[in-house]
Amino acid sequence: MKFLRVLKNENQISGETVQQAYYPEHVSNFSIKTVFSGNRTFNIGKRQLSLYPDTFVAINKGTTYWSKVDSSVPVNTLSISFSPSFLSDFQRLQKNNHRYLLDEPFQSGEHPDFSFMETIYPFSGDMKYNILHLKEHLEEGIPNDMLINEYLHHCLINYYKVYNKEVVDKSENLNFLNSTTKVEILKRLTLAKEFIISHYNKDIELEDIAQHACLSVNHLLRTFKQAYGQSPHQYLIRVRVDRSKYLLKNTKYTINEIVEIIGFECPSSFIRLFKGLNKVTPGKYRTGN
């Protein structure tokens, strides 16, 4: 199903299900991009971000990007583009009620309050619940703009919470006194995180991650653990296991096939690891027993 909903206040929501698609170079308002199956690749400058159902991407107003879908399975996408006036109204309502976001170093452009770190964020909890309900209403053709805008308002509230957790809090975890240094290191660690998420099923080495983030291996190991509470290798394993959980619940791939898809070599090692992290075997997780 394909849809495009343009509200009277110029907020836009679009979605479709495709296996191959190319979205040419584009500049939009502040937007949030999600997928509910398969994956979609975004190119922002020299960065390539792979989006999966457990993640979403935030793109700032004025950023130029292009994207594509090239998948063996149908990819269900949804994109929300917020009008500047809607964001300004939201900011006025929230300014006195929410913890203020990390400022200057992460912000730029005409509307600095709405220029955030463009990266991959976890898509779960209230953020996912709210957007899933929004998607259901849109697919049903609900004509009520007021209801749709209410969902978009809560989407921004939830994004602020995610941003504070994934950017502000992680910056504060870094053991540097200078705030500018914290910002610069977190930006580089974000590149490392993106590289892991986007190449999780490939044979990547610590040196590859460090080079992509423009950090030495020792500096990467030390600061990544400070920000994310785990080593890059542990983070990679968690991403692989999380992807396996999605595949177990949403596809008919065998466990051996899933092991190969997520980049593991030994099914027995994967099963032991999965059970250690989730207290249940992959087979029982799939059936819910």
Contents of the next structure:
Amino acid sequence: MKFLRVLKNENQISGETVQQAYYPEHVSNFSIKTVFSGNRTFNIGKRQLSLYPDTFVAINKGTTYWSKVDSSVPVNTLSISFSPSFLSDFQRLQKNNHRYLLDEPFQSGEHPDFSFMETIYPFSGDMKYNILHLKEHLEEGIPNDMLINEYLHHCLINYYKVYNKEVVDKSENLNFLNSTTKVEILKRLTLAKEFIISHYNKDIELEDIAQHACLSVNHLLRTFKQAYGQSPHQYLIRVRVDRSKYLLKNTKYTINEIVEIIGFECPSSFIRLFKGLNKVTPGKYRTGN
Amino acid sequence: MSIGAYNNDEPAQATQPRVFSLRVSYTTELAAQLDTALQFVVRKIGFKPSGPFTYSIPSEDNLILDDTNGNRLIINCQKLESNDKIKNIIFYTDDCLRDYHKYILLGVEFTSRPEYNGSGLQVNFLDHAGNCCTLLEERIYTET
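Given the form predicted alone above, produce the structure of the same protein in the form predicted together with the partner chain.
Shown next: the complete complex, the earlier chain at its head.
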């Protein structure tokens, strides 16, 4: 199913299911993109981000990027583009009290630019619930702009919550006094995290991650642990196990096939790790017992 | 008026334990005028009678109403002498924003905007008698 919905306020939502597609280089408004099956690759400058059903990507207004889908399974994608005026109104609503908004109901001058960290974020909780509801309504073809805008407003509320948790809180964890240093370190750690998520099923070495993040191995190990509370290797294992949970619940692959897909070499070590992290074996997790 | 809200998919006697404990299956709504209370439930928040229906039902009778989300409301009327104060009534939904929007168009007066808490997304409104009602979409946050 393919749909494109352009609202009167220029917010735009599109979705489709494809196995092979190429989306040429272009520039858009601030947008949130996700997939519900398979994976889609985004290229932003020299960075390559692979999007899976448990992640979404946020792209800033004015960023040039291209993307492609090349998958053995159908990939269900959704893209939400927020108009600058909608984003600006949302910011004003969050920042100001009702009295101020009554006295100053309209934004004066140009819409300010908002710049978020462009990266992969976890797609779960309220963010996922709201986007799934929105997708369902759009596929049914609901005509009401007001309701769609309500969902988009809540998408932004939830994105801010995710952003605070994944960016602001993580930067606070870093033991640096200088805020500029904190921001720069977090940017590089974000590159490391993206690299792990995008290459989770490959045989990646710590040196590869460090080189991608422009940090020495020791610096990466120390700061990654500070920010995320775990080592890059533990993070990689977590990503692999989380991906296996998705595959167990949503596909018919055997456990041995899943072990291979997520880049583990030995099924028994995977089962042991899975049980250690989730207190249940993969087989029982799949059946829900 | 006593209201018991059950989901059609669940057995009435043996309900599955839930992660969140906010779910209640029985609550009391106080109404001075029974016909006005029923009009609110049927006309404003969209519950449909499952059988022959008038806005005045004799006490001791049960009345069954269904909403479009598959929820069932069993109304059991009892005449009370005391002037007890308002209770909070929870209506469960599978999509809070959809029903919030639907109720706004039906003229329901909301006292808050939809907001998140540990149980999910909820919004509060007042019924015809000023009773405080909550529209709650329970969400499970432990899944991958």
